[in-house]
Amino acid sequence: MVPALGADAMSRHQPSDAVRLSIAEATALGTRALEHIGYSSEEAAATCAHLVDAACCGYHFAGLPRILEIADDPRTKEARQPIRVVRETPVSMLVDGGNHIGYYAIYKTALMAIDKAKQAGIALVGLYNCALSGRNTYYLELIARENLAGMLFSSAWPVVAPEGGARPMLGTNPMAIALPTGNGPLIFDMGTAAIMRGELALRSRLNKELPEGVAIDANGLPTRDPHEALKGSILPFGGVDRHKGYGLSLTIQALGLLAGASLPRGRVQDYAQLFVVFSPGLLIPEDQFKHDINELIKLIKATPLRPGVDEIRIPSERAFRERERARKEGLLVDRKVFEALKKMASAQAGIQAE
């Protein structure tokens, strides 16, 4: 996988082409911009909370710059209907997202999945008819902090070519797993593409070249030009083992069909989310599970280190550390993005750059 653009360095240094905002300032700016393009205060607040948290965790491309992509997305201008459950059993739900933005619809569905799992011990929940989902970690952290285990599979609109193909046929299709430990969630979250669509869009906006081997142009030829990549395709992750990323991506696209991806428009290559949420106590006593998983983490972190390595990190450990520092130091936002958001939010007062 390609590291997120500026994931570690952005919060430590302030380049001349960036501005620093406090968490409150970033939240206010993002919320006003989202309201300006037609989202309700509830939708805007839920979406911006997700974006700011992504930025705090070091995922620069998944933060406030996403608002510019949201504004350009055709679905933003389409009518929205109430989120509703269209099919339900004691252990499952199928949810119509009403064409709401994914950041809001998936958040609401995650809360429904938590309630269902607490009542029945397990919940299988599908969500369709929404787009732009953000980081799966955000939703699974909500689940794990309720002492539940969770998995989330997200299918999407095609931007990724299958292995050997020259046209986009798959989404970036992330998957994530979260487990409660008693000392904060253990969360593994990965996309099945060599680079996420949001980072590609940001690099295009900022005219930043792509790494080698992550995209092809419209003729199926390798490219590092983000503008050409947007006309072509992203590749699955995996390098010489790219077939593994392709296989995971295809499988997740198929799971999206189980979650209702084709229902609103009849397209099998569309957005959907599939949650699997359950109580660890269904299998072994919850206290024993938390003890055992903490012991496993201790053993992993105590592994002898290779030369030049300072520590072994657990998935999401870096992001949680970044979040704590960002809450104190604030966030860096590319100046071009900042100015565009200020304009979108009608340049209201109260947001000042250092």
Given for the second form:
Protein chains: 2
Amino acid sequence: MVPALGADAMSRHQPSDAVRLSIAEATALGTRALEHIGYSSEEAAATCAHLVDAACCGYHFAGLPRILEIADDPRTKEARQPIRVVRETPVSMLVDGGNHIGYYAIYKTALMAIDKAKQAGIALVGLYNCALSGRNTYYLELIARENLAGMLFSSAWPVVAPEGGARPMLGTNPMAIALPTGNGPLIFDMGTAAIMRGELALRSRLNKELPEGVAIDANGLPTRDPHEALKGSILPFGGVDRHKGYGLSLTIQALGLLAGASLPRGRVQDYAQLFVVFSPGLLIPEDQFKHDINELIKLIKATPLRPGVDEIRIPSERAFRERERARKEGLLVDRKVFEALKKMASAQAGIQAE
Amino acid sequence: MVPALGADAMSRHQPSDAVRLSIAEATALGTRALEHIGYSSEEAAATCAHLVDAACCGYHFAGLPRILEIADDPRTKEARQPIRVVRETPVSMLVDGGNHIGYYAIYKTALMAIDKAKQAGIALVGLYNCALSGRNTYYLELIARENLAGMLFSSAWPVVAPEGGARPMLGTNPMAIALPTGNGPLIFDMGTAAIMRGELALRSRLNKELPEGVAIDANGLPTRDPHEALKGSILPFGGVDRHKGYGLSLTIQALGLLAGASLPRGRVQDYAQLFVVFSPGLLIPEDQFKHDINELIKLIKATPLRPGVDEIRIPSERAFRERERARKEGLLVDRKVFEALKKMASAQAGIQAE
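Moving on from the form predicted on its own, kindly provide the form predicted in complex with a further copy of the same chain as a structure.
Time for the whole complex; same chain goes first.
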């Protein structure tokens, strides 16, 4: 199949000089390293489980290497308060993430949203005051594996220019939707930016040119130089249909306001997560829905192919397939990343042994 | 500003030989013509209000000319049953549209969703067994004007090929999100196809070439010939990011199954509407949210411009601006369409006078 022209292609590239670790080894290493930079064992374990899952799904640079970025992030040093529900009704909940890391706060919030949706049938849940959120697929999979449908809209700090604009005003603002099928969840997860922020940072570190049409420089002119792009703005996704990418991004920024984005700092362009979680059984008997959705997927997979294409893909299919293999074969971790994490983990082991 | 490369540009073109009608005249003419082809006065009035609104917003071919297509549509001749709620909980409702026209059934369902969301705070509402749905913005505006937030996902019959596929397997599957701002709603509404079905039909009628990259022929090869495209498939939106357009389209097709798409005919690729409607006040005090969203819109509008751009647009802004003018100045209706409708309306007047 013509590969997805994904601007995220690089973040899936396997490191060239790498160490192979079992899932258990990678998990222990990452968790220990996160504890070393000040996270509780619960927060470290939840965060590391997410990172290992991302790496298993083929997103290597969204895996353990992230721990080095987390260690460098100024927010990691800031004070954290307990995660707490600040407003609640039978069908909704607003959660203050207490400046905890997104990987952990969103995970905890997803679990609360699941409980709420199981009780009320549907739950609208907002979360603010936490950054570094990882892959939305991870949280939605938790939801779909409980036989619930979920939507997640995430607003963030501005790095993307609005259509026609020359300054970053919007986050990369992903949206994701998951449905249970009884056969492994169907999860669609996309950023509304033409390139992920982490991918841009990676290309800048590696001096690697950007694809055409994903960024502008500080003067608003198109650029393929990642350093100029970092001083400028990312563009919304969608190529010739970029006005749709822009409109969706702006809408998600606004949905973030519903989830309390402005509450911690009074900024209307900030991190927040809005979950809609519900039971398909509210509308359709569970068996009927599972039958229908599997029938739809079967039909799509059986579409006659365009010349040169070898398979019709279903969202999340490739990632889950890779994950199954990685769980058996283990993970490749860049040697430099491995050494750095080992140093952090050993120091932590020393502290714990004292 | 660089105009949106909208494949819907043509559907906004004003007719060249046209008759100017006041809103009241256009409404009377359209309603009478719809009654003539068998719609009750309530159904005709609701449908015509939608069509006149679309024309006022600048979508001329989504206005009164649609009545001629409705008249030709075989479904118009099929039996209709009363619209009825077939499954209900305090937070949800599944509605059988009874083969009524979408313009009417979706309107009625939106009103029911508003009532439900006002009572429970949030409502998940599915509608099946009705086609011809018009612009989702129309229904979401009703919702946002009641100070509610709304999302609408619409599945349809297959005219779009999945990424890599050579046959239509997905509908044009639009999604729309609306938020109240206290200052006129913010509404984002997009199709997930690279070109609207109606736009393709119009280009075929007028022998007008398609833009690059919006369709394939029956062999799965790219085509700009609208006649070949009608025998082939439309592509998902998104240009170089088409895999995102495809993933979203498939997800909306699956959401349609939640809304009962398969119930009338046992087909998993069929028309359905899924509404999520909720009160922003569940999460954020109403005044705070209105303040925040207006602040965000102000910031976006004030973004420094890229060279050659004269304005940053906000979704739905242009349409609402045009509508204000049209409400004063009236509508231009293509002369041939006007004559055809006048004939239908006079025949109806004759019947009513008898």
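Everything numeric here is computed off the predicted structure, so don't read it as measured data. In this text, rigid core is short for the largest set of C-alphas that superpose within 1.5 Å between two forms. Numbering follows the first chain given and starts at 1.
In the core-superposed comparison between the two forms, the C-alpha atom of E146 has shifted by less than 2 angstroms. Residue displacement note: E163 has its CA displaced by under 2 Å between the two forms (rigid core superposed).
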